[in-house]
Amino acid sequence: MMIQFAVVLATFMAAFRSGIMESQVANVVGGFQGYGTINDTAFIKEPFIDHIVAYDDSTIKYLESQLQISAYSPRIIGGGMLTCGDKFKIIRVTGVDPYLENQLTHLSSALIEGRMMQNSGEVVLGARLAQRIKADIDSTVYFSGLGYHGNSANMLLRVVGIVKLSNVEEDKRLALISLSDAREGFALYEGVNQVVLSFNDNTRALETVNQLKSTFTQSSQLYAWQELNEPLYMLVAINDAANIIISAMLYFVISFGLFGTILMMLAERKREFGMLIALGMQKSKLGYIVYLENTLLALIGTALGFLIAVPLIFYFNEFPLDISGQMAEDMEKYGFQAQLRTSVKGIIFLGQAMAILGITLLFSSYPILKIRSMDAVKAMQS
């Protein structure tokens, strides 16, 4: 009971620790902002439509050859005044390729009134910025701002889809129009402000970038998450920090609860032991003995504890816990899901088995040591 429990403790709790950060990014980072980009070094600093990159056949040739890499989307991005009658707000229009935005991001899936852009004049806002400027399907608004070196942007929009995006900044300042209406309203008709990227395996998006960079003729313009985004990165880190300490600590406790249960069973089997030795039993082969009860008793404990572990992570990762409040509200600022999800990682579930399964063994070459200089008399006097 004592193996099964400590199973389930620990990798229901290792499941969760891991799903809330891998849900956070996949949420920050996953939403819209892209596991990697091609953009221009000073763009990073200075999100300027200025800054950019090429975006021509060879570049395109070069994103479709590469296996590791599931879908791009080139954008051009400039800052400036959205209104809606009487109401305004500072946001960044964003001109994108609608299928290929949609291959990369799945904003056809957010959609919670109209659809995605087909024509020129159209845009697409976040719910949380239409709420703001009062603007609904059919309403039009109003862009203002600077375009490429110095041009004036203007442009009239008629909305006609509204996404909710699960990042709360993102959606606050979403504001989506084709990339030829951004050409044009920007006067950018060469090169993007930033090609993004998904892969297949977007857990390893450094690594896959870092291989990418020996092969892209501008590799300094090649980034990861990870380099973009320093504080969610830093915040990772930390909590994988976090996860070692409090691992350690969670099996430092469950230790001691397998260890007493061991020593319990060793004080009650004591007197048997004893007639046993008595008997003629070599020690050596009753201490092993014991070994095996012990290793068998581990191993049904530990199928047992995955067995009950494994149902109740996925329950809880395909519906996940939602947090209310402040709590909620304070998540929601810097853009987190005010969600509590459990991780389904095959490592999760097989580590923290294994670890509890290691333990217990471990502990069990305890009897052994204590059966080897038990004296028969006494054991059987107790």
Given for the second form:
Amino acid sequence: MMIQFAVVLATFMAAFRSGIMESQVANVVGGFQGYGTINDTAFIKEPFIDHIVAYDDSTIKYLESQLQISAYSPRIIGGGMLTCGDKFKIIRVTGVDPYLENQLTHLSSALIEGRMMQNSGEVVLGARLAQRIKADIDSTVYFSGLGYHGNSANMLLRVVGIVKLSNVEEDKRLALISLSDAREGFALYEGVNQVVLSFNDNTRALETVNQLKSTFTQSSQLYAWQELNEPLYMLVAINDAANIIISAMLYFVISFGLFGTILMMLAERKREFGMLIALGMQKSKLGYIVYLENTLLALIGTALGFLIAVPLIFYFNEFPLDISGQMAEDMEKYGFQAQLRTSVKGIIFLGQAMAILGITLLFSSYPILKIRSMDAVKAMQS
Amino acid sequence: MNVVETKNIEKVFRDADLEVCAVNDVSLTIQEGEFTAVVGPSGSGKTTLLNMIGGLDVPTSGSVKVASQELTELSKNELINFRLFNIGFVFQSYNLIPVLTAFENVEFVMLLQKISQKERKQRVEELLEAVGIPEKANVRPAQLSGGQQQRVAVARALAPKPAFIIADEPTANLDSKSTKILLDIMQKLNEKEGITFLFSTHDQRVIDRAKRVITLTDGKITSDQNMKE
Ligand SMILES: Nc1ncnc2c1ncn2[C@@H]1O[C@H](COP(=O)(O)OP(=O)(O)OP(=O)(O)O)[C@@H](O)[C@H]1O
Ligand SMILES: [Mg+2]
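Got the form predicted on its own; any chance of the form predicted in complex with its partner chain too?
So here's everything in the complex, that chain up top.
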């Protein structure tokens, strides 16, 4: 009973804690930012249109040849003011290749209205931005900002689609145009500001980027999301550390519970054990049987605990808990998704199972020591 | 033949500078087929003496021979094994394993002795028959009366075909009717099968049934009578 509860609690909490962080990373990094990027060092501090990186045939050849890179998308990013009627907002216009971008961020599946851009002069807006400037499908919006090398950039654009990004900050300033429109509009005819990358195993972004650095000529321009979004990376690291501490505390509590159960069992059955030794049962044999008994109980308990926990964890991964009200607003303000989702990473189940099994096996051996030093007559008299 | 032979055994308990000589220079022999009671007031050393004869406790000095084996020469593990094959025990209370049925409780010691399943089954049935409760084979101890539990305990003590049976106050927790039934069974086993019994008691009705009565006072034998009528 004790063990089942411990397993359910431990796995469930671990799954939630990791899940919240995982979906946060997936949301912020996977949503639009990208798990890796190629950009100028200066662009990190100041995302200014003049900071460009090469994007030519050799770059494309390189990106295509790297098996670890699953998708890439070149972007031109320019700041300015977007006006619709008498409403305006300071935003960033991002020029992308619609096909490559969709390979990477699957933005077309975030469309809530209209379509992605196909022709020149079309723009797709983030839902919160559209709402803010009161733009709808077919609205005409006007962008005026700074182009490459001091050129002025002025574009008249027609809204053809509205996407809703789960990352609120990004959604508030998203205006997508085609890469060719961006080249014309910003007068940037070679190179791009950023090439965003996605990897086969995005959980190993940092390692993958470090490997790529050895083969990429412009290695100083290659970054993993951890290097670009340090606050989020810190948060993940802190969360990981907190997980270890919380797990340790949980195991400590579980250990006490288990040890208590075993002590109670020993006290309850002391006379029985004494009698068995008196009748002629070797202590080693008795100890072994009691150990098997405890281990078996622990295994069954762990298994039952998992039987309860695993479906729940998968359920809350598929159907996360929505947070509402003030708390949801606060979370969104800090760029968090107002959802509680569990992680279904195998390592969480395995880790918890191993830890609890280890603790149980350790404590199950205590009765062996007790029985070895047991005096049959005294035990029977107790 | 001597089943038990003690020579000058002594047991001294030391408790915080206080020495208690529970058994003091006891020499006695028990022969095959005896039905002997050890009596004496509380604290006279009956339990201590029986424990040393049963190999549950070791004397401070002196020698104990059971079935020609000197017990003081055996290691702890050897002593446990010796008990398993040579001595049957009936304790005052808490004799049976609560989660096992009467049948399994009797069978258990034979399992430890690695006796074949077929032989075990036959012997358990025989023994439950002998103690008069064959119908209780599949009942757990909690569903048995105190007297019935002691009868299962006697059956279990007999299972390994021991040299003799030691019973420390086997009737202490029984009413007079159950006491009589248990003694009838023990007496019958003694007379018909020649099983040797050595038991301690406070109960005069039990003492009256014994063929030999050894009286202990302050750890010493003060009288040893044959009660043949
Ligand atoms: N483990 C022990 N430690 C210390 N003293 C003990 C121990 N066992 C017995 N004694 C002492 O040895 C003496 C004999 O005890 P024992 O239990 O053999 O008497 P008994 O005749 O069986 O008594 P009762 O009729 O009450 O069962 C008593 O004085 C008792 O206090
Ligand atoms: Mg006693």
